[in-house]
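What follows is a single chain, given as structure tokens, in the form predicted alone.
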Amino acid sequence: MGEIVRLQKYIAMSGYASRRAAETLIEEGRVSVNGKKITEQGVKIEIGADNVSIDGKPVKIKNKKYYIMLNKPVGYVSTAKDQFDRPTVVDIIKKDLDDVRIFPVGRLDYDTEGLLLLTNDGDFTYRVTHPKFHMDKTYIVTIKGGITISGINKIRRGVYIDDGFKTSPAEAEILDAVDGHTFIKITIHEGKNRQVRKMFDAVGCKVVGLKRIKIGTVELGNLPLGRWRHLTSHEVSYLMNS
């Protein structure tokens, strides 16, 4: 005999919508098991034993793990769908896994590139992205003219952004100037929304090119911008036991 649970953790299990997303398939009867359309909630079913369909594709629990780094290019949004039909990353990852339910651990934004990390492992992601494990991340940052060494110390030391809030210091160190623009590395462990534009914001500097390269030690190599591959074992334990 299988173990029995709720229909809503079941899909939930099988890594197709969340619990409170699952409770709405099943308000407007999209959920079938054995056939039967389901609308009520607390409906229980045993895995293995039951067949469960939404929409009437079957939906089952899938043991294995996806672990992947993305060179993620600006103009794709950071989720698995997007309310405005952007494109998303998870769309360049169903061109080759079509029938892998992943989603993104943590986030860049629209107009940011690199290194994304993406999984169905809820604690993978968990570990990677909550603050209370100070996991870096570093970034190329290109911002128009010039910084101050006043500036950049700054920028070290923290700054204000967000109603009052101080950024954790950071490592920053100029790389080059060129053309008129000048390129930074930074590496940071919060990931407050568009932190990095914020804290150059706080010391005047307008960033024109943001580009992740680094999470911990897993770095994004020379993976060609657009291309994805899957995490080897070695980063995936350092990820999830740093």
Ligand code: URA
The other form holds:
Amino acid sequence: MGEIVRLQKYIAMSGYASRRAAETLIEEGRVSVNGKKITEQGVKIEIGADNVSIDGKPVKIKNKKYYIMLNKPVGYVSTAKDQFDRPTVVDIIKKDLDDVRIFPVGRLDYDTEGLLLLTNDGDFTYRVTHPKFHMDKTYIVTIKGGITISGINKIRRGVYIDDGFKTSPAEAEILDAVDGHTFIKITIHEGKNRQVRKMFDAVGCKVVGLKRIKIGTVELGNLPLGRWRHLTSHEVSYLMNS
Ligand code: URA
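What I would like now is the form predicted together with the ligand, since the data block earlier showed the form predicted alone; can you produce it?
Every chain and every other molecule in the complex is listed next, the one we just looked at coming first.
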């Protein structure tokens, strides 16, 4: 069974008109469902099963794919809906793209910020998140205090997290140390739950800030916090094929 939506939403999803304009079309008696003219608002239809037409011409939902990069702020969950009603990353996109159903590609923790991808293309999600494709992910980590050379070398070689799982070799580089905090750039090749935090925990360092800046070669760049943009076709094909 297809998704059930209100008629005006269906028309907006098709790209034919906004919801408001769709309501006017309905009011004007220009919309039919399965050959029957509809003039009242709120009628529900099943996508794929019911035939909608405007002025006698069929209106179909286009299968448009969306590939989005968001600079996620701290304080948002990486799901479409949260069981505790906290704000979600999808809420941010929905403000601008009301009728599009998109989902995060993998996740960033509630307290992590930075580059998060969203899409409605399941193949794309698979390519970017499946461990067998080893997609590199780069983060800027802020730790309280400092880190020893031996600590950073352990992180580079791999540390034990999660009951005996050893992380694969990572690139790690100390960028700066300011006001009792140290900033480290790290690239990892897996995506275990809270992996970066656990890696630093394993060498006795407390992560107080975490930001993802890159997935493969696709960079967050200067996209402002809380803003999003469409990926370029070059970025999409790189992520699909690398
Ligand atoms: N590693 C973490 O610890 N948290 C994230 O959100 C991503 C990677």
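Positions refer to the first chain, counted from 1. Everything numeric here is computed off the predicted structure, so don't read it as measured data. For the two forms, the rigid core is made up of the largest set of C-alpha atoms that agree within 1.5 Å on superposition.
Shown in the overlay between these two forms, fitted on the rigid core, is a CA shift at Ala12 of 2 Å or greater. Comparing the forms between these two forms on their rigid core, the Cα displacement of Asp201 stays under 2 Å.
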